[in-house]
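Taking the form predicted alone, here's one chain by itself in structure tokens.
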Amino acid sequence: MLIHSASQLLTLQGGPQRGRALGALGIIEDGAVVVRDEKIVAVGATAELRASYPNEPTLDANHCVLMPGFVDPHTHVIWDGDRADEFEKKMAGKPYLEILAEGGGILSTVRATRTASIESLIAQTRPRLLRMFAHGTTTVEAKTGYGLQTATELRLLKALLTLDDETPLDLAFTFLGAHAIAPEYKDDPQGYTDLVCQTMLPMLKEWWDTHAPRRPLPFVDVFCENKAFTLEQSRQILTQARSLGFPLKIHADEFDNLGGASLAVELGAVSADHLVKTSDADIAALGKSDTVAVALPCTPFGLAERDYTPAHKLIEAGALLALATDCNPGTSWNESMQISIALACRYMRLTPAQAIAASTINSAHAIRRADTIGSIEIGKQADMLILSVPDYRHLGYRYGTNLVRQVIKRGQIYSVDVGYYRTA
């Protein structure tokens, strides 16, 4: 297939973008792409590729933007129920950590998720993933974390494996048994930390080797925060995970600066996520590392907070910056990376070009897939979007509406309907 006549072809070629280099879109005016067997085989100007591939079936981009599919590198997309009542409390002024201390927040969703069947979890999660797909996300990182007991955490992973096979998106998997202290251990957080290290992680390794032997090991994540896991407990969990061969991630500095970002750098974590209260020393450490700083602007927006990830400090330090939705039931029930881009432009002061790069090639790097997705380059997987607009700057400028006209996933074309998708 030859996709031609794109007003702007955003290639994002050249790999992940550090620091001030963020925002290099590699634009080809009147661009075209040739796709065969799910892969990109040629990239260039329309006239050039039409001459080189005269007999290729064609798809007219109709003078609209052609770009890589969005990669969402931080979501909690699988859960049961909702927390609309807590949203009302938060809007009335009650802090999130206070709600959590009262047994709400994550623990409220844990209670519902523990009792949900795998069929119910799949049925509730599938439409969320399809809405993400309809809004242009072609690869999603999906965390467990609403079980906080071994059996439920593994049930969540099993459901996600099923959804990876059933939906057009590709999923990247993360084990987040250390999302919060399990309610049974509310007076013994160290006991729960030991359980994660001594029981959950070894069982996860054995389970994964049996149920998904041909897939890469999932990431292991931990919520390093006051009222969750201390810096030393986070170190204990991540060190044990690394010894078992798992790649690492960390939630850090959402509410307090405990040093989680520097811990991520020290242990070679793939990413450190949230980073709202991150210190200058931690930012400097990230800037000298390959650990991706993943910003989640939908979360402070969802909490009606004023502070956002200090994007320009990270850029000046030379860090790798990515964007994600943090889709979850409590603080960010948002399935659109386009909204993340719009918020990042307004509250983190990114340009649309910087936000797009942070949502494609850099976010692919945050899940170790930048070698296969995140840009439009020869040999990469044919995951692309045709927008309904002629200029990439409409992303960020416009919000609250879907600017994706067609999604191309592994070379298959999907025309977008409102909220869902259909095969073209």
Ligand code: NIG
Given for the second form:
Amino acid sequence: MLIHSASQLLTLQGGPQRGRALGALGIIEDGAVVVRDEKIVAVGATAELRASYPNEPTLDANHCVLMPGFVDPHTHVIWDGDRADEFEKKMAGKPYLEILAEGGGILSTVRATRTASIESLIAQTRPRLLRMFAHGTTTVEAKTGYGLQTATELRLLKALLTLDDETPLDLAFTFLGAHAIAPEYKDDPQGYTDLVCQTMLPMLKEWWDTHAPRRPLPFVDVFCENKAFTLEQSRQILTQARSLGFPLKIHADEFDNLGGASLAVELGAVSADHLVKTSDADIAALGKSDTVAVALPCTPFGLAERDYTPAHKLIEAGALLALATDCNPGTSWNESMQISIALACRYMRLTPAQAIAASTINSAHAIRRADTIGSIEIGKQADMLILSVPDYRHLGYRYGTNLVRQVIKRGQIYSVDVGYYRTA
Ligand code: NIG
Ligand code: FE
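What I would like now is the form predicted together with the named molecule, since the data block earlier showed the form predicted alone; can you produce it?
Entire complex below, previous chain first.
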């Protein structure tokens, strides 16, 4: 298939973009792409590719933007129920961590999720994933973390494996048994930390080897925060995970600076996420490392907080910056990377080009998949979007309506067209 006549083909070629290099879109005007068997086989100008592939079936991009599918590298997409009541309380002034300390927040979703059947969890999560897909997300990371007991955490993974098989999206998996202190260990956080290390992680390894033997091991993540896991407990969990061969992620500095970002660098974590209250020393450490800094602007927005990830400090330090939705029922129920981009432009002062690179090639790198997705280059998986607009800057500029017209996933075309765009 030859996709032709893109006003702007955003290739994002050349690998993850560090520091000030962020925002190189690699634009080809009047661009075209040839796809065969799920993969990209040619990239260039329309006239050139039409001449080299005269008999190829065609798809007209109608002078709109053609770009890589979004990669959302941080979500908590699987859960039961909702927390509309808490949203109301938070907007009336009650702090998020106070609700958690009183047994609500994450723990109220844990209570609901523990009693939900796997069928119900799949049925609730599927439409969330499909809405993400309709908004242009072609690969999504998904965390467990609303079980906080071995059996439920593994049930969540089982449901996610099923959803990976039955939806057009590709999922990347993360075990977040250390999302909060389990209610049974309310007065013994160290006891729960030891349980994660001594029981859950070894069982996870064994479970994965039987249930998903051909897939890479999932990431292991920790919520390093006051009222969740201390820096020392986070170190204990991540060190144990690393010794079992798991790649690492961390929730760091969402509300307080505990040093989680520097811990991530020290342990060679794939990413450190949130990074709102991150210190200058932590930023300097990230800047010199391969740990991707994942910003989640929907989270302070969702909580009506003032501070956002200091993107420009990270860029100046030379860090690899990525964006995600953090989709979850407590702090950010947003399924669209287009909203993350719009907020990143306004509150983190990214340009649309920087936000797009942070949502494609760099976010692919944040889940270790930049070798196969995140850009339009020969040999990569054909995961692409045709927008309904001629200029990439409409991403960021416009928000709240879906600018994606067609999603191309592994070479298959899915139409989400609302039927109004410029034609030649
Ligand atoms: O990334 N911070 C911890 N985890 C989520 C919130 C989860 C929840 O409130 O249910 C986050 O913001
Ligand atoms: Fe999160």
